[in-house]
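This document opens with one chain alone, in structure tokens, the form predicted alone.
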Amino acid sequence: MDPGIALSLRDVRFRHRNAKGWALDDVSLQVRRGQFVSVLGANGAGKSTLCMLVNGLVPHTVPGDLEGVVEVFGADVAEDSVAKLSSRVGMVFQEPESQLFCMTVEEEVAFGPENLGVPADEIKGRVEWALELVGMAGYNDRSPFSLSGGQKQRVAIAAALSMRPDILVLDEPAYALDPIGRVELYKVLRELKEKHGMTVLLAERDAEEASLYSDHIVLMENGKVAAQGPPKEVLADPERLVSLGISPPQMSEVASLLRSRLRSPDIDFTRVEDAERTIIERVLPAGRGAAR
């Protein structure tokens, strides 16, 4: 397996104990080093079997039947154990309070590393490291329970990195977060991927973000990929992604409203920036044409 691939899933599928349909179906993609990935789709369109697959939940936890090969940095996850897998991937759900169950915050990040045997000292360190990079240094004695929704979510990321893992996989992390907690929660990622080049694979129902951060993105229905490619060209059809039970972003609302406007096919943005320099270009001159 190339080095450079953190996740391969090849001609995937899987199918629930006593399920009649596959909750994944013919499922090939990849996700490199370093990279954002985002897979879009409706509740059961196969987002959080892919996402437990990944951390071997499935099918070592979730019951079922197996198809094909996943490889997390080259090891099957289908032969490895989930604490073996848990070394390398860090998992946050969608609801932070399952997650969260010790008394401080602290004792919520050292939990993962206790429970490995690491050294006292070492784990003193990756806390303050992974509270440090989630921006909740300082936050070490509260109760994980009064904290707010976005700050919660920044708890149970930080008890996955305390993990030291090379891939954290989120399962609709912003699904039950306000609009203050969903911003907190996407520039703690956004760092994470730049800064200190974790990969990351979202699972979501709203593309508004997952246009800005993602490298990739993957839509899904039924448990098949729909489609998948860069955000640019993957996001560009707002009633297609409304028919796969997807919020588009807001750019390619305007992009889609542009073309038909001035019918022109090959404009294509899902970027504020891109969609101001479009405008300049295309948009203002067509304007200063009709008014002479």
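Numbering follows the first chain given and starts at 1. Keep in mind that this is a model prediction, so the values were computed, not measured. In this text, rigid core is short for the largest set of C-alphas that superpose within 1.5 Å between two forms. Compared with the form predicted in complex with its partner chain:
- After superposing the rigid core, the C-alpha of Glu276 moves by 2 Å or more between the two forms.
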Contents of the next structure:
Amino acid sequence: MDPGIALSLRDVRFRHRNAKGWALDDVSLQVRRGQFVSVLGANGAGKSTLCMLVNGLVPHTVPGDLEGVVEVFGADVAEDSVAKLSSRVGMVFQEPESQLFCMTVEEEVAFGPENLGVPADEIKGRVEWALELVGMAGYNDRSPFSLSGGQKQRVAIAAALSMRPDILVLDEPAYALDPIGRVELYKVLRELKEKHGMTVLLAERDAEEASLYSDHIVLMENGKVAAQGPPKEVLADPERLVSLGISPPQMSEVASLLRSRLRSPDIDFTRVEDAERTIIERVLPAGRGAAR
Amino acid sequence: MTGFVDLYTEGDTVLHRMDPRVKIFAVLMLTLLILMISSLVHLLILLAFIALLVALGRAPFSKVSLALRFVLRVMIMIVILWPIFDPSGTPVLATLGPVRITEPGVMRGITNAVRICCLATVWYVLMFTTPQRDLVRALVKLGVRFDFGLTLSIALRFLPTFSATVESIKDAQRARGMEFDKGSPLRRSRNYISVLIPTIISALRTADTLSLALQSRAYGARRHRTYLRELKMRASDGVALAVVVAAFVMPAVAKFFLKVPV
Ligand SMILES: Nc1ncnc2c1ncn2[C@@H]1O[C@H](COP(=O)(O)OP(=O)(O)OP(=O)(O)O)[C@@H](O)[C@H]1O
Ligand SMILES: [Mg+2]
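Structure of the form predicted in complex with its partner chain, please, following the form predicted alone?
What follows is the entire complex, opening with the chain shown before.
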């Protein structure tokens, strides 16, 4: 077993109990330690099912037929309990409201380590560390209910991080957020990746941030892997993404537009700076030429 | 179904610092004392003492008046209704057909109204000065199972969430032209069903995610969990305990052994 591999799915199929079709159909993918991997797909593509498979909620709590092999750090998920896996796999759900259940932010973040029997002194340190990391230091005594959507999701991330997981799984964490909440959330994820080298599996239906932070992207359609690879390759065709029900990143839409207008298939960028340079170097001279 | 109000206000008074277990015990003792005392004068003295506790806990005026408005309404009802349903004794003050009002009846009405006021205020003092998490924490420490404590705290925590859900569903139904305060009782109760059903569905969905979230955070991973904040009894808590026990035992002895009316 390669110790550098955090998560590995081999020929996985899963059908929910009482469901007709396969929610996951022949899915194979790998997440290496320290990698940021995004799973993109439309409604019903199987993102949530995939996320819950990683910490064992599928198939232990959410029942159904599982085929193939799912390994988290070399351990077979089917054989471990959720309680045991939960200390290694941090999980953040879609709805901010229903995953926070304590009276105060501090209790929320302490809940996981308390369940794991971590000594009080250490929990205290972990709570401060996690709240600091998500930009919520000083909110200890606030009620989660009184926070904004973005703040709630960051508390949920802190509550997962305080268990010191080896991998963080986020199922459409920005789904219910306003644009500002979304920016704040992704700032935290970016910091987790860049400063802390956290292994992340992110499910999204909007490719904007995934295009910037991911090392590897998996496109899903009806439970099947439609494509996977480096962001540049996988996200190159915005029309394809739209047909899969995924919002393409704005920059790749601009790039695709320029490619067809300027008839130059080599144009490609994902960052604003590159877009700016391309436009200055290639669009503006072409425009001047046309004006003359 | 208006927004739910948490009576607790943060503070650093003697009452805030007191161990919540001691506070719960004290409130139970005072409750027994209030039920035991039957003299109006003694009840009024006790009420003055409880009012002192409210002041000591520095509850903000807005919350006190909110609480008092409710208590006052109940007191007025008791003062009016009690003499009507309890007309024993003399002298008779008034007769109105089959209804007879006597002086002892009126006195008993007033006494019981004051008693209710004492009872309510004592519990309010607890609510004003103790955060819900400490109440739940104290209950678990006193032997209630952690699961029950957690369930209780989740229920308390989600009260405001559900009242917000109800309000937004009502708004949605109003936007479709539903009027909640008009029409026959049948019509009105039907209107409320149109709020109840979406609320229940939303609650069930929340409960579903909640149970997944609880498991994802290692709930039940070990038999012995630790606690970030432990409750600590201090010397001052011992003093408070002694005072409360004395305050209960002395009148009890007077009443039941010395047969002194209290
Ligand atoms: N508890 C369940 N019971 C039966 N079928 C289910 C259950 N949960 C999901 N499914 C089905 O499995 C498939 C994949 O659902 P899943 O929730 O994983 O998709 P998703 O990509 O997360 O979609 P969404 O964008 O709605 O969150 C869907 O066809 C869905 O109807
Ligand atoms: Mg989903």
